[in-house]
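The chain below stands alone, shown as structure tokens; this is the form predicted alone.
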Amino acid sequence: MPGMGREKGRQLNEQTLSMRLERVAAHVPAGARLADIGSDHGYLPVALMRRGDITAAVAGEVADTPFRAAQRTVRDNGLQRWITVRLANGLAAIEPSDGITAISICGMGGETIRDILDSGKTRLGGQERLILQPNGGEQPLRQWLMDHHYRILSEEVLRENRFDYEIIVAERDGPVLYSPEQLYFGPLQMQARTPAFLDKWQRRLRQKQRTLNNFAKAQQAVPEATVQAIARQVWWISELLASPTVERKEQPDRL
């Protein structure tokens, strides 16, 4: 997974986080009970109870071998009596004894994250804070998170080892409603336009240009409905990136 496991000049763990890792964590409440879905091998949950920055955690994986590496961290640190590792998919890791109040889920697709909410969703409890981390698919799940009545507290972008990464921050709030621009690209990012985010477009703009001009000298003929889409997005982002000013609405629209 892009961007896991080493960064350029130093080892990554519990100690010493990858930068993205850290902009999650900067997300999570102080004195949260976390759950941290997907969670390889347990640096967040153990980082955050390190610094007395949590007061409870649990870390859930499907896959027996990050399992055991989050144990063995878990073991390792001495936080057996704070931090429970379960082996479980999504959200099934969570019980309801557990009290969470936050839950991350980190470095999966967009697709993937939302899937994990829809699949769990009788375990959360309305309360929990969403820190989400995805790899890409971010449209989807924030359709998810409009269509379930969270609305986005926070969102950033960062570039790490040439990837960019997308940190958002959900709580549920009653029925909002975001325009398909602002599912796209963010409804606070598309106020902030930082300068990773605008460098984050322009990038996106040039492969999407590339795509365009590749289905021109296609071979067999692509649909027109995957080129409109592609045409769409190109408009939406060229007209973003030449808008002088920053959005004015402070929050969505309530239904």
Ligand code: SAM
Contents of the next structure:
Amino acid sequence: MPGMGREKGRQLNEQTLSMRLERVAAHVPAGARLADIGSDHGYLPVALMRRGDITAAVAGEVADTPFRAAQRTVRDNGLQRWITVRLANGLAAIEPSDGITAISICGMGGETIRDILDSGKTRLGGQERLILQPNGGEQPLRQWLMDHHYRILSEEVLRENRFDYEIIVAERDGPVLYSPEQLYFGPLQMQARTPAFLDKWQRRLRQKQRTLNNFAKAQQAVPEATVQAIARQVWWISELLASPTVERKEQPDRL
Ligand code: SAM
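Having displayed the form predicted alone, please output the structure of the form predicted together with this ligand.
Expanding to the full complex; the earlier chain stays at the top.
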């Protein structure tokens, strides 16, 4: 995955987290019992436990090699009493007796995170804070959160090693309604309009305009629905960048 393992010559580990994981760590409530799903080397729960920021953790891994890497990190830090490493698919790593209060799922596509939440939803008590760091696919992930009554409490865009990352923090809070644009951009990010957020969408706009130009030049006809979907996104992004708030406006039939 981009941005993992090394950062500008710095070796990343349980003492030196990437900026991405540091920002995730900042959203884990003090004293939490954390389940870190897809923990890989286990750096996030081990760093938080070493700092005394959480009281216990489960590190879940579906694959054998990262599972053993997480076991090693926990053992090397003498934290076996507080951090349990489990070989399990998604939220199956969580057991009711763990008393988990926060779940982090980071460094995967938004669709993968959504599928992990969806297939494990019977394991969610509804009180846990979700700290999600998708690499793309944020829209379907936000859709799942809305459909399952999770309110987005905090959102961040950050850029590290030439990749844009998003962090979405959510808690279950009854029905919540987000517009299609809010699901696409993030409801809070649309309000905050941070430089990292605006830079990301400026880059995306250029990419999507290039894609539309390539469609126009393509030898084979591109399905109309595909062209329309990208054209709609170009419209939304242009509107977002042009004005402080995205207002619903009549869309042209064809851009
Ligand atoms: N969370 C760490 C981070 O953000 O730095 C590691 C991210 S790494 C790219 C993704 C990890 O998720 C891999 O170690 C992979 O084995 C694990 N993973 C993918 N799907 C999973 C699933 N369904 N259940 C548990 N782990 C999963």
